[in-house]
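Below, in C-alpha cells: the form predicted alone, a single chain.
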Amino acid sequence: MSIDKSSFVPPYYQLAQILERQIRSGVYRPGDPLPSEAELSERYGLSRMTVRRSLSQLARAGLIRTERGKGTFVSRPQLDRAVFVMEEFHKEMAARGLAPGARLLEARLVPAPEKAAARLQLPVGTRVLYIRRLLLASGEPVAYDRKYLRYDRGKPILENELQYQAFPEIVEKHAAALPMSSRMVLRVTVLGEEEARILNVAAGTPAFLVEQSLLSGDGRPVGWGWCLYRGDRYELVSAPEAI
C-alpha cells in the first residue's frame, strides 16, 4: 500500500486508512508497537508533520496509544459495555462482600457442532477451541460460561489463561482476526438438568441467557457462545435518570 500523492484524499488520511486496516485485520495487534515517526514517514514519502498528523487521527479514534518515552501502541479495541469482562465480574463480587472465583470445567479443540459452526460461519466439523467455565461468588457457582472460538494461530492452550481471561483476550490470542465489535443477545430461560447441576440449583430454575458473538472487522464472526447468569442472584437494575 502506497500514498497516491495525486488523489484528492489528503496524505494524512490516506496513511491513517492504511494503519487502521493494518490494524483492524490483525498486522498489528493489541500491545504491538508501531513504527516509529521517522520509519513511517521515509516509508511512504511523508513528511514527519504528515505521519504526526495521521497517528493523532487514530489516538482520537482510540486505536492507538502514545506512551512517553517508548512509542506508539496499538490500544485495545472498545467493545460494547455488554461485553463479558473477568475484572468487571471480580469487582461486582467484591463490592458485594463476596469472594470472586473462576473455574475452568474444559478447555479443548473439538470439531464444530452445527450451530457454532453456523454462527462462526465455518463448515460443520471445523477444528475450534471450546471452552466451558464456571463463575464463583464465595466459593458458590454463580454463572455458567460455555463459548466456541476460531483456532486459527495454533497457540498453546494455557489452562490458566483460559480460567480468568475474558472472553475477547482468548479469542484475540487464538484467532487470526482480531475481535473489534460484539453483539449481545439477552434472553430469559430455565435450567436444563445439566446446567442445573453445575450451578447447584433445581431443574427449571429461572435464568439469564446472554449470547455474544464477537466480530472481526470486517464483519466476519471470530467467537460465539453463551453465558447462564441463575435468575436467583442476578436482577437487572438500570442507571438513575431525571423524570
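Residue numbers count along the first chain shown, from 1. Throughout, rigid core stands for the largest set of C-alpha atoms superposing within 1.5 Å between the two forms. Everything quoted here is computed from the prediction, not taken from an experiment. What changes on going to the form predicted in complex with the DNA:
Annotation: Cα of Val222 displaced by less than 2 Å between these two forms, core superposition.
After superposition on the rigid core, displacement of the C-alpha of Ser47 between these two forms amounts to 2 Å or more. Remark: with the core as the superposition reference, the CA shift of Asn200 between these two forms stays below 2 Å.
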Second form
Protein chains: 2
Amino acid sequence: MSIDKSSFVPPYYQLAQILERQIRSGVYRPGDPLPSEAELSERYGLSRMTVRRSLSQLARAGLIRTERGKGTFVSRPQLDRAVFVMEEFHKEMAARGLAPGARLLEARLVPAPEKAAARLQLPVGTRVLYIRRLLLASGEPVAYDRKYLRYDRGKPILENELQYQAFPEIVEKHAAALPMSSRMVLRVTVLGEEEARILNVAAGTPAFLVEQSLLSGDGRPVGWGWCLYRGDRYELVSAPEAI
Amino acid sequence: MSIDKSSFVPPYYQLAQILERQIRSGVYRPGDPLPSEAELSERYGLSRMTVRRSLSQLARAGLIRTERGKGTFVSRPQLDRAVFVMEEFHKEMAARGLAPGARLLEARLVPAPEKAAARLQLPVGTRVLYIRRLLLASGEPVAYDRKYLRYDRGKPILENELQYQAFPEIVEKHAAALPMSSRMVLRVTVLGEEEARILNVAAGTPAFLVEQSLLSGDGRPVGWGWCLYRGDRYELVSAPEAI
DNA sequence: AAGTGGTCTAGACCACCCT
DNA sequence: GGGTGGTCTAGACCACTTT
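The form predicted in complex with the DNA is what I need now, so please give it after the form predicted alone.
Expanding to the full complex; the earlier chain stays at the top.
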C-alpha cells in the first residue's frame, strides 16, 4: 500500500484511508501503537505535517489517540456510545421525503406565567409573546410547539411570518438581543387530553418532549419553550462515526 | 487584539478565540466575509498555515464556512439543530454522581425468535445467547436491557462477567466476529405490565427505547436487542458547540 | 540522551472564482 | 490575471516520556 501522488484524492486522505483499513482489518488492534510520525513520513514519502493531518483525522473520528512523548495508539471503539443529531424540523422532514409545513394556532402577547418568567429571567407578568404552532409532515400533525419569547422590539406580529419561520428566526425579529446559542433537553412523556387532540392521536400516546432555551451572545435567555414530537412519527438514528 | 507569543496558549488557539469573540460580539455578522487568510496572516504576524489552523477550528465548530476561490464567511448559527450524546451507561451515571451497577436477570441459550433471527441474519431457531439485565443507579433500577447475540465460541457463560461488562464486551467474548461498529435507534414508548414491574414503576410510564445493532468489521450483525430507560430517570442534554 | 508528539515557519504549487 | 482557499514540503524548536 502506498500513496498515489497523481490521484485526485489528496495524500493526507489516502494515508488516513490506508491506516483506517489496517485498523478495521486488525493489522493494528486496540491498544497497539501505530508507527511513529517520523516512520510513517519516511515509509509513505510524505512530510511529517501531512502525516499529522492524516492522524488528526483518525483521532477526530475516535479511531486513535495520541499521547505526547509516548506515541499514537489504536483506541478501543466505544460501541455503547451514540450521537443523535436532531436537525431543524423542515430539513428533517424533507430528508424523509415528507412535505414539511406548519400551522399557526395562536400568537399573542400574554403576561409571562411563572415558569416562563423564570426561564426568561423576567419579572412575572411581563408581557411576552406566546406562540403555539403545529408542525406538519405531508399534512399530518407531527409536533406541537409552544414557545415564549421576550418581546421588546414592538414589531407587528405577522401571522404569515410566524407560520413559516423557525423559532430562532422569529426571536431574531421580535427580541432586541440576537439569539446566538441554543440549549435543548430531550425527555419522554405521554400526551395529555388536549395535546393528544391537537396531534390527532389517543391520549396516553408516548411522545418526545424537547425543551429549548435560546440564549443571546452574553448567555441571557431570549426565548424558551417546548415542543412535543409524536412518538409514532419520530425517531432518532445514531450518526455513524465517519473519518 | 494581538497574539502573545510568550503565552502558554498556542497562537493558533489565541487567534481562534479572537475571531470567535468578534463573531459572537457582532463585529462580523452572519454572511459577512472574514479577512482573507493572507491578510489575517499579516495582521497577526502568523504564518498562513497557523492562520488556517485557527480557521479550521472555527469551521469545525460551525461558526464559519470556507468557499474555495471566494473567501471565508460567518455562518448563520443553526439554533434549531441539536446534538445529543448518549455515553456508556456506567460513564453516564458516574457523571451524574450516581453509583452505576447491573443485575443479571437471565442468560441462556435459546432458539432465535423470528425478529432476532432476522436482525442477526441467522435462520430462525438457531441457538443464540439471550441476556436480560437490569441497569442500576445507586441501587435503583433505571434501565432494562434485553439482547440477543451470536454464540459461536462455545465459551462458558459466566454469570459474573455478564453482570458487570457492557454488551459490546460480552459480544467480543462469545461471538467469533468482533464487533466494530454500532447502530442505535432512539424511540419513545410506554412501559407494559412486566417491564414496569421490573423497573419498579407504574405501567404506562413513558420510557426511552434504544434499539442497538452491533456490526462486525464487514458490516454483518453480531448482536442485537433493545434497552428501556425510565423516562423519569433519564434525559439527554444537547452538546454545546465549543471551539 | 534519544525518541515521541505539538507547534510554527516561509515558501511553493494548485484549483477555483471573479472581473 | 489577480485574489481566494486547499494542499504540501523541509526544516525548526519545544515539552514530554523513557532509557
